[in-house]
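In structure tokens, one chain follows: the form predicted on its own.
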Amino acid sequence: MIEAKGLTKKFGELTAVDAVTFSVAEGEVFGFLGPNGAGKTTTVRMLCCLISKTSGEARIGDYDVSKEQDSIKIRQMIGVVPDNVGLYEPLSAYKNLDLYGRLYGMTEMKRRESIQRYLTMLGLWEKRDVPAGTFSKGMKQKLAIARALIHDPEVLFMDEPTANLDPESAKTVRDFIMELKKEKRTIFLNSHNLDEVEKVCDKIAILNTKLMATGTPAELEGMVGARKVMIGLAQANGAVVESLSKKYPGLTASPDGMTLTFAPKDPEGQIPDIVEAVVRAGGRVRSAAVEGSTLEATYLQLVRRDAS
């Protein structure tokens, strides 16, 4: 649905986005992760045909972002939640959405249905006649999301959708993204919030002007080091290690014999089997957990390595 090949943007001598290549499948939630100034917003603006690229290629669906006629088609098929919401503050929430629905050529019935649907989903229906300028930051952000979806776009771009929001408003926005995910919408999510990206995204790219890495959350976590299953025993039992060492190569025990460390290919998925095997071997399990590399560890290592 979205494809970039060697996408580059320069502002004079400054290279804001450097030969970035990635693809986003239809129905995928794609997280674009990176520090402030990494080029995330610039990339989105190129993909949305708001600024021109310096070099490289980019397509949305069957359309080329660099072709004028295609850019019109792209604008019709995407929705954008910008980093600055930019609402018409004197207008009510309802009239803001109705205005954008008219600009997209929607019929009155379709506008009415979509406005009620999204304002209700985002908890704003009771505030539909209230001027947007009186809304809190969280309410304005939710209204901006509804505006981006009013014409039922195929692709939704969200630029830092929970930035500067209080925890309750941020959770509401994340929950709404999960609802959109269930509808199999293609979502391109710009963020530097690792926890947010890890929870909602199918695939993640780490950007710092250049693309540092791309993969599923699990694949990125595995780049730093393997995750391991840690089994805490109620009491030391050397026979357990001896019994399971052939089935689980690399099994080790702590010096006091109270903690067993396993290195399976699928740590989370194999915890039940490992616990069952330990019990059958005569061990009494006190705790079980997955430890090791995290998305945060991968992110920090890649960003710091690039900065050095």
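By rigid core we mean the largest C-alpha set that fits within 1.5 Å across both forms. Positions refer to the first chain, counted from 1. Computed from a predicted structure; not experimentally measured. First, how it differs from the form predicted together with its partner chain.
Residue 245 shows a C-alpha shift of 2 Å or greater between these two forms [criterion: core-superposed Cα displacement of 2 Å].
Annotation for residue 271: C-alpha shift of 2 angstroms or more between these two forms, rigid core superposed. Once the cores line up, the CA of residue 235 ends up 2 angstroms or more apart between these two forms.
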Contents of the next structure:
Amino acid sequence: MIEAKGLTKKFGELTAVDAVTFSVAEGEVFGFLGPNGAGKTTTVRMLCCLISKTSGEARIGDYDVSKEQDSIKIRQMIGVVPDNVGLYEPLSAYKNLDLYGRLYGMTEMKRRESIQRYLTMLGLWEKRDVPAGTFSKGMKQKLAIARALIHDPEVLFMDEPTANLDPESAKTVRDFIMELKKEKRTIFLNSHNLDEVEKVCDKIAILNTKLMATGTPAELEGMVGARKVMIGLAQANGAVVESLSKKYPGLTASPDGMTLTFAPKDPEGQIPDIVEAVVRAGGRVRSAAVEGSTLEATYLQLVRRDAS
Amino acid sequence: MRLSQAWIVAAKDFATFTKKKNIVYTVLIIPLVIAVALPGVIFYVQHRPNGAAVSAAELTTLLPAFVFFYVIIAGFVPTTIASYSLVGEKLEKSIEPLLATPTTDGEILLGKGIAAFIPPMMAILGSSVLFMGLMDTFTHAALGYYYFPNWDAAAMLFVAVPLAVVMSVEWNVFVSSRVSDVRISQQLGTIVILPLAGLYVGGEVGIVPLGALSTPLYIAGALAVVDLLLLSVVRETFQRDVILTKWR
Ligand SMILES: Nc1ncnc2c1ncn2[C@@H]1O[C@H](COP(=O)(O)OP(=O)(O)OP(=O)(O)O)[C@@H](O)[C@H]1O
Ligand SMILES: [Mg+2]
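Condition change, the form predicted on its own to the form predicted together with its partner chain:
The next block holds the full complex; its first chain is the one shown before.
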């Protein structure tokens, strides 16, 4: 649905986005992660036909972002939640949405239906006649999301939709994204919130001017070192360590003998067996957990590696 | 270019203007003052207790110069509205989502132009009707006929004034793209009246025959040329790439 090949943007001397290649399938929620200044907004703007690209290619559906005739068709099929909400503050929530409905060529009836639907879903219907300028940040963000959906777009671009929101509003927005995901919409989500991306995305790309990695959340988690099973013992027990290391080559004990660490293929799946083996050998288990490489670890490593 | 799409943008601007009372006032106040003050001056001069009344000959050079005032105010009445329409949009960052809709840059520009053109134009024409009515009332005794309406005034009001409004709107679009402060933008925006004021002074000192019927047409011709030149500059400035990456 979304495809970028060697997509590059230069602002004079500065390369903001460097030969980025990725693709997003229909119905997929794609998380675009990167630190400040990584080029996330610039990439989205190129994909949404808002700014020109310096080189490379990008397509939305069957359309090419750099072709004048295609650009209007792309803008008809996408919805954009920009990093700044950009509402018309003197106008009411309803009027803000109605204007956009008109610009997308929707009939009055369709507009009314759609506005009611999204304002209700986002809990803003009661406030429809209130000027958008008086809304809280969270409400404005929700209104901007409703605005992006008004014409029922196939593809939705969201640039850090939960940045600056309190935890509760952020959760409402996140839950709403999950709802949209059920509707099989293709969603491109810019973020630097790792938890959020991990929760809602099918696929993640890590950007730092260049594309550092792409994959499912699980694939990315496994990228930096393997994940480990950590067994905490109630008391140090040499016999347990000896018996266990025979069964699981590679298993190590901490210097105080209280923690056993092991990195099997399927850490979660192995826990019951390992615990059983510890008990058989006469040990007592205090805790069992999987630790190690998380999305955060991968992210930090990729982003730092680039900086050094 | 779809006029309907431009009209949606313009209608949105009208809706925001009406919520901003000071914009409505700035558009109305100057035309209203001109419509009342100029006839007031004539009325005062005609009725001073011990001064000579203005002669018919003097009136026929004064009145066309007064009509020319409308071309001058056409140069700055649109300033507030035009700079609010663009700088406001820039400050609220609402131009980006607007550009993300299936609306072309030209359609948005035209919409903005219509929004900044119509209210000043209506205010000026409304004011001129009041102006001519009052002037006719106050000068009929001295002239022996109703001076207004006449072709000279019609040419000024229906040809030169709209062209001056267009010039002002275009100039303001250009200025708005360079500055991000509504006040500075308004101040720079009023610069366009300087050449017009120059013409007026030329009329007063006798270089420009403001009373001749051909004069409004020359002025209109010159304005039309300036409008076209500015249009090409504005079209260069008003491109999404430029708006989102170079406007400040
Ligand atoms: N109009 C512009 N002119 C010059 N440089 C720009 C322009 N827009 C962006 N840049 C630069 O391009 C780089 C990428 O910016 P971009 O806004 O795309 O980053 P981002 O990933 O969205 O960051 P953030 O998380 O802060 O939103 C930055 O170094 C930025 O300074
Ligand atoms: Mg950004």
